[in-house]
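As a starting point, one isolated chain is supplied in structure tokens, in the form predicted on its own.
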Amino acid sequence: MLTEIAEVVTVKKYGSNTNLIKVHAPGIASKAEPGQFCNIKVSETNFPLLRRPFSICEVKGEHLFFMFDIQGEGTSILGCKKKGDKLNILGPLGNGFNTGIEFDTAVIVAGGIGAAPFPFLLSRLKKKKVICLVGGRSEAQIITYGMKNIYISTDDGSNGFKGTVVQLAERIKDKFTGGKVQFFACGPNAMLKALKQFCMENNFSCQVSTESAMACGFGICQGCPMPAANEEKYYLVCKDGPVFNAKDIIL
């Protein structure tokens, strides 16, 4: 874990409400793993007071990329950054995706801005068969940046399959059955909960990247509990996650 003063290189719009910011942060970039996150102080003042957590979207050389929707004060400030601005970044934080296990096919399941951590993950899966399932409420929420072999679902049917991304997984299940399948997912809790059930019913292993409000980012404040599935205890999203085996947590 490092604290690094990173310089903004670019901030680009991706869709109507999504931004992709590129920063020069060689120290963090050299240590980052897919699925980890950084806590960013978005302002040089004390407002907003707390850092904001962002999944590491990509790492290219000495540069980090973060993808985010404009949702409140912190992301609004971050979206207005210009080339040459400085950001105080803490990272890399948390435990990322486990790619060291044996599997033949990787199925990526992304809901809305939950697509953010997958370009980095896919850069490590170049020798695997990959299928990407991307869902959103409507076409405006579909994010396919950095994806490949893509299948799309929208709740309103404005793009691709009409229904949830988990219903899409059920519909095209024959495309990834056979061999050992590993799911990697990030998105709203309702999506993750439904996907966990689907994977348990079909005997698929599933890793989920979870979200929570995180004040410190490394387990001191105890502010991001995640209930354990089989024990009377809880994990911390920032320290034990954000990526968990779906069977180990209550979503």
Contents of the next structure:
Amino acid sequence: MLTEIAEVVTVKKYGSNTNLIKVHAPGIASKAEPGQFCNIKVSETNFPLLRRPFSICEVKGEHLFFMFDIQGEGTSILGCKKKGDKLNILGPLGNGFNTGIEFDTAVIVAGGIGAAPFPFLLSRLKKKKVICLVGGRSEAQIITYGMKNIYISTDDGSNGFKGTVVQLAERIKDKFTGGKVQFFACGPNAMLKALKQFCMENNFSCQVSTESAMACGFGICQGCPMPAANEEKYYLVCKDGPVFNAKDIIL
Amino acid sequence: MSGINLKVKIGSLELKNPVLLASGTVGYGNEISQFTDLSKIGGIVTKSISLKPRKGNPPQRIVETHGGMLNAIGLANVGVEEFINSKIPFLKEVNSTVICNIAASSVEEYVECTRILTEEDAIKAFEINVSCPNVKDGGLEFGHNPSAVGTITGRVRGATNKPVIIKLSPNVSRISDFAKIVKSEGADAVSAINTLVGTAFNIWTKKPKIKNITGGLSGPAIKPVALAKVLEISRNVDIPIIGIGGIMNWQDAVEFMIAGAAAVELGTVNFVNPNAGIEIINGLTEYCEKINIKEIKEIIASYQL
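Could I see the form predicted together with its partner chain next, after the form predicted on its own?
In what comes next, the whole complex appears, and the chain from above leads the way.
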């Protein structure tokens, strides 16, 4: 973990509301693992006051990529960054996806901007069979950047299967074969909750990348509790997560 | 090396410089030590410790507001036993002054926590949290009641020989009345202010953004309020004050010291810039050089009204 003043290289629009920012941050890039995040100060003033947490989307050499939807003040400012601007970045933070376990087939489940951490993860899964399920409310929210072997769902049927991405998983579950299957998921809480249920019913192991409002990103503010499934306690999303085994938490 | 002396005294407690890291914004030191050299910091005030572990409040616990943030963590902490076993060993090694913050639901619990923890050599002083706005039992229930604050102060005073600092609530009409009471009950100092009670709503769901409904407001938004409270105490009560409230940089720290603070605590800024403490200490040295003084303590309560 370190703080690094990173220079913006490019900010590219991807789809209607999604942006991909590339920054030069060699220190963090050399340490980052898939599923980890960075806490980014989007301005040099006290407004907005807090950093904003973003999944690491991709690492290429000394560069980090972050994918984000413009949703509020922080992301609006970040979306306006230009080449050469500086960002104060804290990272890499948290525990990422555990790929050290035994599995043969990875099933990626991404909902909307929940696609963000997967290009980095997939870069580490080149020897595995990979199936990607990508869902969104409508075609405009479908993000397939860096994915492969893709199945799409939209709530309104404007692209691919009409329904949720978990209903899609149910529909195509006979494809989840090829040795031991491991799910990796990121998306809205309702999606993760439904997916956890699906995985438990079908006996699939599932890692979920969660999100929470947070201030510091490294455990001192205690602002991001995640209820534990088997103990009377809260984990912290920033420090114990953001990736958890779905069975360990109450979504 | 400059010849500037940054040492200050809070009652009998000597600090190498006036910059402390506030309770609840530095955990037990281990996480933030990855980003800053704690041995250079004047002191670390631990996350509030209660007799038994506390799980804390359900999410959502924090939300950003204009120039500040609301939190309702709910005193999540490991409890006295775990604190001694797993947190004190680290704190012993940091070579900073460790002040232990205690929170409780009853007078007896404050006394019991203090009695147990005063045996720990690593702890140099106690800060008593009588003003947490986010727990139903204790906290502000005490903090708004002058006689309860007086009783807690007197009883804790009887349980330790180490300096006792009472952390005061700003959510009262005259904070200096509370400072007077704790002084008469034997407190060595007061810290002011704890967070201001606030709330925020989601206009679409019409629900509070924080599950606890209200939270404690901190950050630069509260600095003018905090300064006024420090000044009020300084003008009315002869007791050392530790100033807290929205300090983001050395200029803010200087402002608090001018208003009467003998030392300051940094809170919310630690979340944004975990190295802020050292930057502020460096800034204080430069300020002394600029105004041509040798000792930082000369600026304490140097207001020209």
